[in-house]
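Have a look below at one chain only, the form predicted on its own, in structure tokens format.
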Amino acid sequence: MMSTDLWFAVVGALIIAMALFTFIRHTHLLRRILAFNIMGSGVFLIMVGLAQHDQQTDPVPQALVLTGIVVAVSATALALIIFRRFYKASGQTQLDEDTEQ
């Protein structure tokens, strides 16, 4: 029977590939940074997950999520406002390079 610490650890590493797979798949700048968000948090999931032994939660670990927390909500802050100014400037929601292909 698996445990509730694997249990986070392997949704993580599933929403992890599912961010992914947007990441890849599509181009939009806007859904791009909402994959990478997300596959933030599948990370954080994971440190959670691994963290715990025994009954007992590494405070180390935890601190590091919090930190995380804090700096992805700052860098996502700052990829919405880079992604707004390039839509200003350009008008459009994909880089070139992407609507090469």
Second form
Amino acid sequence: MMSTDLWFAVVGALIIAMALFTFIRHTHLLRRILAFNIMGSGVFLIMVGLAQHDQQTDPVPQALVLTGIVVAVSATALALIIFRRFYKASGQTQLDEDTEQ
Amino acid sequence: MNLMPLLLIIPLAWALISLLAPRLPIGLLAIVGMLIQLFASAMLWFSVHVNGPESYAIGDWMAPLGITLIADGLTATLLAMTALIAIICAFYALFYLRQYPREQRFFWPLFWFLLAALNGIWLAADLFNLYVGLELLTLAAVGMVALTADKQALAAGLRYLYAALLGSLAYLLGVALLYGAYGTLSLGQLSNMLEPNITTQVALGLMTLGLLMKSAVFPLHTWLPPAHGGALAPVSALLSALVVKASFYILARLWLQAGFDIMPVSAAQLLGLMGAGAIVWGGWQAMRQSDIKMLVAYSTVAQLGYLMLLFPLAIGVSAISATLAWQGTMFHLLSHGFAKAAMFLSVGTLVLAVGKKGLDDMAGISRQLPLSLFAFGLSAISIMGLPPSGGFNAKWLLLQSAISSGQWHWMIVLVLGGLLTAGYVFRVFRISFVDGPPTDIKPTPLPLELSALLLAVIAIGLGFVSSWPLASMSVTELLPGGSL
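For comparison with the form predicted on its own, produce the structure of the form predicted in complex with its partner chain.
What follows is the whole complex; the chain from before opens it.
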């Protein structure tokens, strides 16, 4: 019988694997930003899920995930604004190196 | 009064001021702020040198919920190096950015956020604050790369950002696994608790992978040359001299302080192999570049490879060899910081004067800008590892470590790296000293040339006072298994 925290970890790992696949497979810059966010959710799931000991609520992982979310939101905002300006400047949705392949 | 919080408060306060009140003379203010920073970090360095490591709990909140800062000899040395390089780069930027009025508005806030992140990383005592510092560093650095907002700069920024984000998620996943297994994030506590089981190894492996990505270690380096080579000159200098070192610093602490007995020797050899790859590939690519800034950027890729030799030279060998490897690596980190900043600043002046980035456009430039070329030459001496210079001492220590642990193959890499470096440096000299028709150059302010020269002189000077920083850095009791 699988314990709850292990379930969290397995689901988290699955989400990370799927998002990582998208991140590598797709070259569209917006898709990659989405993949990064989903990957982040997987990491957060492992963080709160696996780190709970003895059925007690541990405040540290919760604090970490909150900070992690703030960081992810800021990174997403920066990625979106640079992508938008890149699109305006070049009309491309992919980086040059990726389109050549 | 404790100086550690000051080193975080000043950059954050200055960042907010320059962001919110752009009408103030924020460039001049930055110099004043940097002087305070330099003074505070020098005081901290002396205090640590005399009294030993210090720690500080922010707001009197104890770990694990509070944030603890720790300053040992290594931290204090890195803080001082950061302040010194940053103030010279700030001085350079003050004059350089007159050509870029729009970029100037955003350069200074980003500069201060970058500095806050760097100081935060050097001072952090736990894995999660290191993560937050790394992320703040990435966001500020990417913003600086994309500053000019043309297509190339934006593409380089995006490439950098995506690589860095992927790296930080791998690192964060490793942190989650470690916290799940041990219930603590403090590096000091973890170093006594870690056991060589599969969870620990996977966690450390993931963190290592993420940090390698962020430090642009071969073959994960492809984002670095466009980002460092395409940015404005003071930005390139800050990125190559300081930013890539931050993630390497975490990696070194992680492996030597916490994971010393956990990771197999073969993994350390693998890291060394990546370093050797970086030295050869980076040197070879630098030799083939036609753009002078890209040449210097590939030189960074190669020089980062030397840092990676720390792992095979320090893990699984005698304490004496490990000490030599540790000292050599940290000294390389210092002297490369000064030398590479000098190189990017002097090359930046050349590009500004000529108006083009091509190596061939620099023909005969030595007659018009002898000071800049002299600064480039001095920094090149340190990067090649010729005596007397900081770079020579660092590579000498690494060579001695390789000899004393009997790892001859790394010696070959060290020598080959020096030859490749000489190859691309002399390419620049050959072109700049040829007699050509006098090129049409723009006059450049003298402070630009002088700040590059000052950094280069420090890089050379490190060769004469090497016992100083080395004595301070060995204050730390954190190194291989606490044996040093």
